[in-house]
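Here's a solo chain for you in structure tokens, the form predicted on its own.
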Amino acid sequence: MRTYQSWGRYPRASHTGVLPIVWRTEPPPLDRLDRSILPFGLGRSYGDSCLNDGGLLLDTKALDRLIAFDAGNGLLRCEAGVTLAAILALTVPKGWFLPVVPGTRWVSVGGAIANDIHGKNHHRAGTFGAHVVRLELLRSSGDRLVCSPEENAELFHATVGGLGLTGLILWAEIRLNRIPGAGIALERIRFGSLDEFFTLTESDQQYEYTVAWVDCLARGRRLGRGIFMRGDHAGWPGAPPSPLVEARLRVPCDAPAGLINRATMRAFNELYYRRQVRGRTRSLVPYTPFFFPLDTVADWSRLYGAAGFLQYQCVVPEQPGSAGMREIFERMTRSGEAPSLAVLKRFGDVPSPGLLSFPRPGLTLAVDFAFRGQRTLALLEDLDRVVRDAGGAVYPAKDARMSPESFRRFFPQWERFAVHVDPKFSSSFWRRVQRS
């Protein structure tokens, strides 16, 4: 039986109901629902986004059909319902790779585009969003419009990253790029500071794909020390690895609380950052390893215990010293929290399509916390100021707590984008972020 929470666990909610949708020609008539209403996806997103306290959901796992793929165009139409993993397991063979990934491959197509994912390849291909050709939407009113950035476009631009608030995204147009194989040249660096990382990401441009593991708890001259990855596309000797290939390895049960802490995570990333024996690395790896290393193990996120945990992910514009991003690290180290899994990573500045579209140019953190109550909350309102102060934003598809002022601050076009919010729907997340 599936359950309909999102990926961390927290907040919770109750939905009075869940509207399967089968298909996409026969969709049920909304304007009937006496209740507010959420498409759910696969339910990847970490907070409250995907929920809908009090509401019904509309679960699109159904709409799991691949409707067109043109192998010589690598133009591919799809359902809102599809897997990444699913496009990827059709068209890798044919030498065609989706433009956009994120850290996990169990994304639905209209969870991709409601958050406008985005993956390590930002600072070349910018997001997800800016490779949908076309998409076809269904309002409450039973009206069904297809939207693009020429037909119907401000419509497209609110729902490309609009948190599925605009409607229901039936089926959505794709554009590939054209890859030599299923491999991955990756090169693995390991670097001591935040200073070094600095000085890796000036290469950017010349790599398709930069993402960074750091250490959340060094400190001093140490702060921010990690291993920086980077890769192109190869060729891949055999048959390409299947992406539908469930985890063999699954984490059965909720772990106790606390098993997270300060302790585990400083010998866990003194473990991880000396496994690497030599400073630099290179070799030839599969590609679902590199863009997915934690599909590898199923419900990773009950190692957080049953109260959950929360992702904290902030892009903060480049400054002298890279300041603001600085000052992040000190209030974690300081805090008495434990920042466990966090990824770094140089935003591009190619244009994000979406009004509420999170990235932008600046350097953008992600870093996991266990839920620990008030002085979880208590430290990313704190590390939202700063965020605030510098100019950037949190993203809405991680978040489960901003303030509505944070999220007027964070996006300044939300109430351009408000104006194409469906009357039907809504969500945990919207409803908390418009309160006076």
Ligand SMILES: Cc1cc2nc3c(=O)[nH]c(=O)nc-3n(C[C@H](O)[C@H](O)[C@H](O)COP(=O)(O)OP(=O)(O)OC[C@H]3O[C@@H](n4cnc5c(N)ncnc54)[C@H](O)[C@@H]3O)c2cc1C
Given for the second form:
Amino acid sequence: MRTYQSWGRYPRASHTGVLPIVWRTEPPPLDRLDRSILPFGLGRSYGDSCLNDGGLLLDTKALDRLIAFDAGNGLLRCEAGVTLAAILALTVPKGWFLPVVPGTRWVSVGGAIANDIHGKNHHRAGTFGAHVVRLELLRSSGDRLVCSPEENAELFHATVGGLGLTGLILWAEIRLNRIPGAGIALERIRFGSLDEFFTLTESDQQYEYTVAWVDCLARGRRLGRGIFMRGDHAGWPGAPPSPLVEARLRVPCDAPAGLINRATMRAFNELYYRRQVRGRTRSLVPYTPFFFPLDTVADWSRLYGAAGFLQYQCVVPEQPGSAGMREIFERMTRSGEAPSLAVLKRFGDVPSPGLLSFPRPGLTLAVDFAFRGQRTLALLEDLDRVVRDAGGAVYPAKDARMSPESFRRFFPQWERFAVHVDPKFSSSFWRRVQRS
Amino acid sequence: MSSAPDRSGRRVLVIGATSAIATETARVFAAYGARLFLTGRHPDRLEAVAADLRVRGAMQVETARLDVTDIGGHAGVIDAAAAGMGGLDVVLIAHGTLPDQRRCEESVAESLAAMQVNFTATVALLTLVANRFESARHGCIAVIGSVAGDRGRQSNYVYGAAKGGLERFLEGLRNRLFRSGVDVITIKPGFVDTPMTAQVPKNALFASPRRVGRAIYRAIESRRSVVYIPWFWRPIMCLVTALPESIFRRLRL
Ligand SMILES: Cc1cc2nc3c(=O)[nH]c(=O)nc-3n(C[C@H](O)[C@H](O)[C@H](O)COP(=O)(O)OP(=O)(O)OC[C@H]3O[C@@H](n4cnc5c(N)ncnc54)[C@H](O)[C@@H]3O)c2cc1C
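Given the form predicted on its own above, I would also like to look at the protein as it appears in the form predicted together with the named molecule.
Full assembly next; the chain just shown is listed first.
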């Protein structure tokens, strides 16, 4: 049954209705609705920013048409419900790639803009929003406004990273990048500690994509050991996939509670780390497993069982000795929780266009935690304190619990943003962080 | 015909092209470089679908406004499609409405209107297309029916009757056109997760329009006669039709 939940499936929300948006030329009269509304893309946000408990959702799944693509200059115009998967399937064989991709291609263009998402090339390209040429926004008043950095600029900067609160994005125009082919020339390097990781981030100078996987359960001397990956677009000898295939495994039902615990994660991390036998390997791989390693198993989040899970993603400005990030690692490993799949990356200094954009210069860490009630929440609040003190931020797209005080500290422009929130639009996240 | 078919440039007429299922089928044709002629009631919607298919690789896309209940307009549109694309290879008939069973029970006009859209208009279109393909000794006709046509149920027998009648018509037509080398394909989707069913809680029986569209394309490629989409509807409907009437009439289906 497809109920509308977020990727982490915590918290659960119950919506009182769903309004499918099907035609960009026939927007429904939103001002006549008696409850608050929120656009919904593909629900790949982890927490409650894509939920509107007690309200209505505007499902954009059917708004999935391409409008124009200029294979000469890489300009793509499409409706907001188009998936990044659909765009790549079309443009990669023609030698064009999205300027920014997240860790899954099952994300809509509207969702990518509303969270101003980032990828493994943030140090070069900045965020997704930095490559949006213009978009059309439907307000509940019925106004349809084309917004760009030049036209309706303030509303544009509120809508990019605006968490779906400024109106419904109907379509957007995005600038793509030229690539030599569907391959990635990849190098994987094992590192034994956080210090070694910091040395490796020098790679950012030469490589388009850099990211590291870190074993959060390793302690002491091994604290922060992991695998560093860096790569560039490259040619690929294989034929493009047929329009008729869509290979995806599915996790058919919820796993028993507790499948993912400290012991299974420790074993997994050990295997993952040891699999990389040599210190350094090079290979040519197709772009899909490099960018979207988890997409081969659809609905993998079900492995966490019915209680769901939380992802914690923060950014901490770089400090001498990286004290803040070290402190976060220390607290995670001491906590007794079972963090898994930690991803570490250095954000660059390309400015993010959104008033509420999350990326800013510094180190970003993303970790999953099985939801185990109060203990998990207490740890994450504890981590928030470290992030606050370090002058960093936590990512709303992954959040289900940050306090209103934290939100205001992390997003100092929030008042300037709030002016642009559409009076009919709201979300579970927004109500939570607006509580006084 | 010899060797593997060259898929590009195939000339496809789609009646009712703005439905989610028709659009998804047309997208597969577009990706293989087909020419497409789309009809529907709303010019804005047709243009949105046409632009999408052009970007996805169609060699040519044209549109014409057609309300299928305007029977007199059929011949002109079919001629325009054939003239615009230099002939026809495939005709996909995908228009249809899901009538409100209750309202049909209360109103003769409502029942007849449902039959008009879902049966009579289709028969009219098929008659013209069949004659054209028969004399050309070439072509493929694919029509979207429904599992609802396999057995009348109290909850939607007006729709079921239209789709069931259509199925008998297609059976006979297939039989007649066999000698001319013209294929007639009856497509029977089950529950599809389209915008029209957004409020309905989904279960494992629901298929995405994308999956259904690809399956329709495959059915046309492999020249099947009757296809259930997804396949599991065949055994399900086999059971449903096998139930003796003495039991069936007591059920609330
Ligand atoms: C496996 C995985 C890996 C990920 N990796 C990354 C990563 O590397 N970097 C990163 O930045 N994020 C990452 N994410 C998060 C994901 O990219 C974002 O949450 C993204 O916004 C999800 O898009 P969606 O289409 O699912 O939107 P939803 O989650 O459904 O909605 C997200 C927000 O967009 C709004 N919205 C959706 N459509 C519209 C519209 N048409 N108009 C206005 N507002 C709209 C919604 O209201 C909501 O506030 C990852 C998620 C997963 C599951």
